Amino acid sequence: MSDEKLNITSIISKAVNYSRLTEEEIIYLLNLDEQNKIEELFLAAREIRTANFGQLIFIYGFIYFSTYCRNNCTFCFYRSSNTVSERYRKSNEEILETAEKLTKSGVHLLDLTMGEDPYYFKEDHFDDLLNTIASIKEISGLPMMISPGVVPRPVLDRFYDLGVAWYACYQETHNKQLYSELRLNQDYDERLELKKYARNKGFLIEEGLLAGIGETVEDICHSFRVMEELAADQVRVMSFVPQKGTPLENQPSIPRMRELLMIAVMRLLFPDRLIPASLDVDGLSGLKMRLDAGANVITSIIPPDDGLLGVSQSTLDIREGGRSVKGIIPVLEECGLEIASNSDYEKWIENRKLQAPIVK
């Protein structure tokens, strides 16, 4: 079917009525370039978000507690061979102090993130982290997400036993050739299978894509299918930002419209899932456009004075307080949105876990 025979209004009508979109229809939406049609898509995404979540937005605090990594991903500022990236490994005390600040600021979840730090991947060295997680749970009482890379399954089991709710471990792309060019010498299937293991263990799963690293719209469609098969509870996309000291340092970041269209289409395809608007790409200035595209989670809230870094934009808006709960409130008000209560978020988690299928 040609684009001339596809009609955005009829496609959106299908989505609003929870009818499955075809690959052809998804590609049509991802290729939109007329502003009136793009606005129609974004409006539909917001309406679907409202139907499922009202005006409530969830907020995630971000603790990047180690920037050491054994991997050498071509897109990442913290790749093992990069000599210009800042390295740190926060102490248990520093992590707990930050967790307490974020809890008091009003976030709904604490996202504990690291590179595949060689220190922790030595035998028994995860014990320190496990003890820290137990302490965080005690002082905060908040749900936690763990983003530690590909850890041994027994370690993942122990995270779960400590009450960690979410496991995040992005593929970035589900085109295996492109994946091999991004995540050098890392097994695609091992990474994906660990997410399936975590899902069947009882974790909620976040899957993430990187936009602007050579993917086609067909690749994006394939990724959406994999997300569906994985039964991912939170699906996200972040625009590629070139990083100093990496092989992709001189590759330009594509226009943000690719990311925004992907957010909107994900809202149509996954109406009841969580879709983040990350502060880590464009800071506070990029928040409204992501919310307008249908996102319902704000991620990468970072306290201004704790010496923490971001992933994509390592320092953007952090020191100025733009990536704080207080900093985002004016944007939420402009969008007619409001911060959910902690009980709203915990109820969503409980309900989602009850719906979670076994994946193969």
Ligand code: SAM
The other form holds:
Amino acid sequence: MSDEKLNITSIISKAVNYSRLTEEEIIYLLNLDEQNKIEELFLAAREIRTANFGQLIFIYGFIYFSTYCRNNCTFCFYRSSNTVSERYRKSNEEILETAEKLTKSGVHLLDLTMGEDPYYFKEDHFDDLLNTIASIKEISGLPMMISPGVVPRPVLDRFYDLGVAWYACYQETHNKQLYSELRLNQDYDERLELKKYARNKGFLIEEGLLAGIGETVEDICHSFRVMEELAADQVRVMSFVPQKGTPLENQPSIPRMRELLMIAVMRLLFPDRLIPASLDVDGLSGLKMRLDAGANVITSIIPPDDGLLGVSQSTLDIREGGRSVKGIIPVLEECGLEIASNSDYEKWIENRKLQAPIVK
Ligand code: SAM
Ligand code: MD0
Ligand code: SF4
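Moving on from the form predicted on its own, please list the structure of the form predicted together with S-adenosylmethionine (SAM).
Following is the full complex, with the preceding chain placed first.
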């Protein structure tokens, strides 16, 4: 295809008309560097979001209840060999207290996340967690997401039976070589297959990518194809943030434009899916640009006083209350967006569950 055919306006109108973009077109968009073309892409992403969701935005509470982990991912602050990171495992009562606060503050979903904490894995203490989830359900009633890493399938089944709606697990990249350099000693296929298992069981699933971790635009394009095959219901990207005490400590973060272009291209490719603007990368100050690129979920809302941490920004804006529903309201107003109702979110989930295809 000649460069003349790779024209921003015609690619956008193809996407708007639900025509599948070619790899060449996706890569062209990911490589955009002229401001006026980038603005055209972001505007299209916002219009596609409006066509599918109106002005409504969903908000997720984040509960990182255990920061212990048996894995040693090179990019992660909580990798097992890092001696600098703070470790905690919150008790049942503490988790419930946080869940209640988040629920009252007006989030639509609770994301329960942990490192692959040996306490749960080695001694089969998953029962504790299942009991906690059952109690959260009683006191909160909100939809739940679990991000527990690669757990045994029977455990996933039990989460499902308790009514957990989402299984989140991020591959980070779908370039197997790069994956093996990031997620050390973690089987690529086992991780991907568990997502398919979860999807076919009836969970909604979230797939995620890291930006600025050594991936090429071809890798990103391939990842989008895998997300499509997985029929992922929520698709995310977060820029890599270097972490103290890790092998990538001195590898700088790349400019945010890559993440923003990825958000906008995902909106074109997955018009009716959920795409997070995470507060866990640049805190509150990074929210508007992510919403302007077409995101429609705000994630990583964390109560200020519970001693809970974020992942890629373990403390940024938390104690100051910036990562709260109150904190994000001025940004939403500035963007002309509104917080959806709980029933809007629940309807979206129910609808999406009805559409879920079986993946191979
Ligand atoms: N331990 C579980 C796992 O890894 O699946 C659940 C934890 S989830 C909070 C961890 C996610 O945070 C990773 O999959 C990665 O996408 C993101 N993350 C971790 N460290 C990061 C960093 N330094 N910069 C950006 N994102 C990071
Ligand atoms: C977030 N800090 O949404 C959370 C986390 C895990 N499911 C999500 C990376 O940004
Ligand atoms: Fe553990 Fe998850 Fe961090 Fe990897 S990304 S070290 S699995 S907490």
